[in-house]
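There is one chain below, alone, in C-alpha cells, taken in the form predicted alone.
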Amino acid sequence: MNLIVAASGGVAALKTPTLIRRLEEAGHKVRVAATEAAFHFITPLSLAVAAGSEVFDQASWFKADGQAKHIDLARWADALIVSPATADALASAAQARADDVISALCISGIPKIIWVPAMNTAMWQHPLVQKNVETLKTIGHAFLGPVSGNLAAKGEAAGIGRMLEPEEIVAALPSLFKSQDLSGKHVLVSAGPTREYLDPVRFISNPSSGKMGYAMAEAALARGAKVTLITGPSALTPPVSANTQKVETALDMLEALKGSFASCDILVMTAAVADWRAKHVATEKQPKMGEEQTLELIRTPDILSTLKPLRSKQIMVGFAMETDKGVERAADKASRKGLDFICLNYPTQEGTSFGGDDNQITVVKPNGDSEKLARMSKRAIADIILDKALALKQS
C-alpha cells in the first residue's frame, strides 16, 4: 500500500522513523509528513531518511511552485495513519481546520484515515477529546490504540494514553483493510503450551510457541470478529484488541474457555495442552535424591471433551499433531471430540517444527475426509480455516 505516516507534537513522535522503517520492512511504500510542533521532538532529517523522501511540511507546502502538493500526495494515499495523534491533532482534523499539513490531508481525499493517540491519561478521556474522537469515527476514520502502560512525563502514573509500539501497528493494519466478513461474530482461541507443575519450580511442559494462535487471533481480528485468547506462556505480544487471557495449567485454560464457550460462534482449539500431571505436587523444591527418580502422573482434563456437552452453536476446529496415520488418527479424534473438522500438523516435517512462522497442515473432517494444504504462513494458514468455519456456520 501507499501510505503517508504523519506525525503531530507529541514526544512518541520518537518513534515515527521507526514506525516508518517497519512499515518498508512489510512491504509499504511510505511517505512522511509532519506538523511544526512534531519538530519540538524530531528532527525532518531524521524523518527524511526514515522514509527516503523529503518532509511534506509547512515549508515545503507553500513553496512558490504552483503546485497543490497536500492533494498531490492525497492521490497517491491509500491511507494516511497519523502517529503521534496528539488532541490538537485530533481537533483540528474533527473542525477540518485544514490550517497544518495534518488536517488539510484529513480533507482531500484520501481513503482511510488512521488515527494512533499519544497523551496523557486526563487528556484522552476529557469530554471534548472523546467528542472529537466520535466525530471522526463518524465519518470513517480508524483508531488503533491509545493503550494502558508507563507515560512520558516524569513521575506520572501508568495510566491508558500509552502509543501503540511501531510493531503492534503494522501487525494491527491489515484488520483496517479487510473484508469484514466476521462482524459481529465471536471467536474463541486458546494458544500456547500449559505447565503443569512438579513443585514450585519445576514442571511438564513443551516447546509450543503459541504463534498459530496468536496468528488465528490477528486474522479474526483483521475480518471484523470479537476475539478472545486463552493463552498458556507466551513470548508473543498478544494483539492489542483481543480480549486476553493468560493461564498456565490445563486445568486453568480449561475454566478459561467455559467462561467464553457459551457466547462464543467459532472456537478454535490451538493450545497445545499437557495430557499428564504430578498426582502431588510438592510444595516446596524438591531435592535431587539419587540417579532415578519416578514421578507418579495423572491425566489432565480432556478440554474438548468436556466441551461439546455444553456445545449448541458452536463451530469447533481442533489441532492435532501426530507422527504416524496421521488422517486416521486425527479423524477419531475429532469424532470422538465433536469437532467439525480438525488441522493436522507433522511435527518433524521440514520447516514445521514448533515455533516456526510456517507451518502445513492437513484438514480432516470425521468421517475422514482430508485436504492437504501447502506449506505456508501461519497466518495464511489462520485466514483458510477461518473461511472453512465461517462456511460450516453459515451453511
The other form holds:
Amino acid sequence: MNLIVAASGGVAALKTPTLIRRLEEAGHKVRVAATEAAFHFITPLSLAVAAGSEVFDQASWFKADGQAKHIDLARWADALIVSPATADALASAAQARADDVISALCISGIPKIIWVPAMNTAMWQHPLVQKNVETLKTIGHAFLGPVSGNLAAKGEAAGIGRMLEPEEIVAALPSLFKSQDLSGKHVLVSAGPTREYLDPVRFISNPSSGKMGYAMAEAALARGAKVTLITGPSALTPPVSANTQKVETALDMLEALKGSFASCDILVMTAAVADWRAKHVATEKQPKMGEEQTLELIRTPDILSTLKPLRSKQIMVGFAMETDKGVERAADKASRKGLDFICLNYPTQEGTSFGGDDNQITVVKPNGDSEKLARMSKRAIADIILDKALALKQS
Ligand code: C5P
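Having seen the form predicted alone, can you show the form predicted in complex with ligand C5P?
What follows is the whole complex; the chain from before opens it.
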C-alpha cells in the first residue's frame, strides 16, 4: 500500500522512523509528513533518512513551486497514519482546520485515515478529546490504541495513553482493510489451558499455548466483531481491541463464559480445559511425603455442555483433539455438547497443534459429515471457522 506516515508533536515521534522502517519491511511504500511541533522531538533529517524522501512539512508545503503538495500526496496515498497523534492533531482534524499538514491531508481525499494516539491519561480521557475522537470515528476514521502502560512524563503513573509499538501498528494494519462482515456481532472465544491447583504452587495443566484462540480473536476483530477473549494462562499478548478476561481454573473459565454467553452471537471454544481437578485443594504447600502419592481427582464441569441449555441464538463451535477414530469421536462430541460443528485436530502431527503456528483441522458436524482442510496458519484457519459460523448464523 501507499502510506503517508505523519508525525505530530509528542515525544513518541521518536518512534516514527522505526515505524517507517517496519512498514517498508512489510512491503508498503511510505512517504512522511510532520507538523512543526513534531520537530521539537525528531529532526526533519531523521524522518527524511528513514523514508528516503522529502518530508512534507510547513516549509515544503509553502515552497513557491506551483504544486499543491497536500493534494498530490493525498491522491498517491491509500492511507494516512498519524503516529503519534496528539490531542492537538485530533482537535484540528475534527474541526477540519487545514492550518497544518496533518489536518490539511485529512480533508484532501485520502481513502483511509488511521490515528495512533499517544498522550497523558488525563488528556486522553478528557471529554473534549473523546468528543473529537468520536467525531472522527463517525466519519470512518480508524484508531489503533492507545493502550495502558508507562507514559512519557517522568514519575507519571502507568495508565491509558501509551502509543502502540511500531510492530503492533504494522500487525494491526491489515485488519483495518478487511471486509467488516462481522460488524455488529459479538464473538466469544476461549483460549489456552486451564490450571487445576493441588496446592498454592502445584497444578495440573496441559501444553496449550493459546495461539489458536488468540488467532480467532484477531480474525474476528479484523472483521469488525466485538470480541471477548476468555483466556487461561498464556505467554501471548492479547489483541489490544479485545475485551480480555484472564482466568486460571476450569471453574473460573465457566463463570467468565457464562457472563458473556447470553450476549454473544458466536462462541468458539478453543480452550484446552483440564478434565480433572483435585477433590481437595490444599491451602498450604504440601510437603513431599514418601515415594508415592495418591491424588484424588474429580471431573471439571464440561463447559460447553453447561452452556448448551442456555443457548438461544448462538452458533457454537468446539475443538477436539483425538489420536484415534477422529471423525467418529468428534461427531459424537459435537452432538453431546450441542455444537454446530467441531474442529478436529491431531496432537501428533509435526508443526501443527500445540504451540505451533500452523494447524490442520477437519470440520466435523454432529451428523458425522466432515471436511478435511489443508494445513495452514492458525490465523487462516480462524477466518475459515468464522466464515462457516457466519454462514450458519445467516442461514
Ligand atoms: O471432550 P473434549 O475435552 O475432547 O472436548 C473438547 C471441546 O470441549 C473443546 O472445545 C473444549 O474447549 C471443550 N471442553 C469444555 N469443557 C471441558 C472440557 C472441554 O467445554 N471441561
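Keep in mind it's a predicted model, so treat the numbers as computed, not measured. What we label the rigid core is the largest C-alpha set whose atoms superpose within 1.5 Å from one form to the other. Positions refer to the first chain, counted from 1.
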After the core is overlaid between these two forms, has the C-alpha of A219 moved by 2 angstroms or more?
-> no
Is E292 one of the residues whose C-alpha moves 2 Å or more between these two forms after the core fit?
-> no
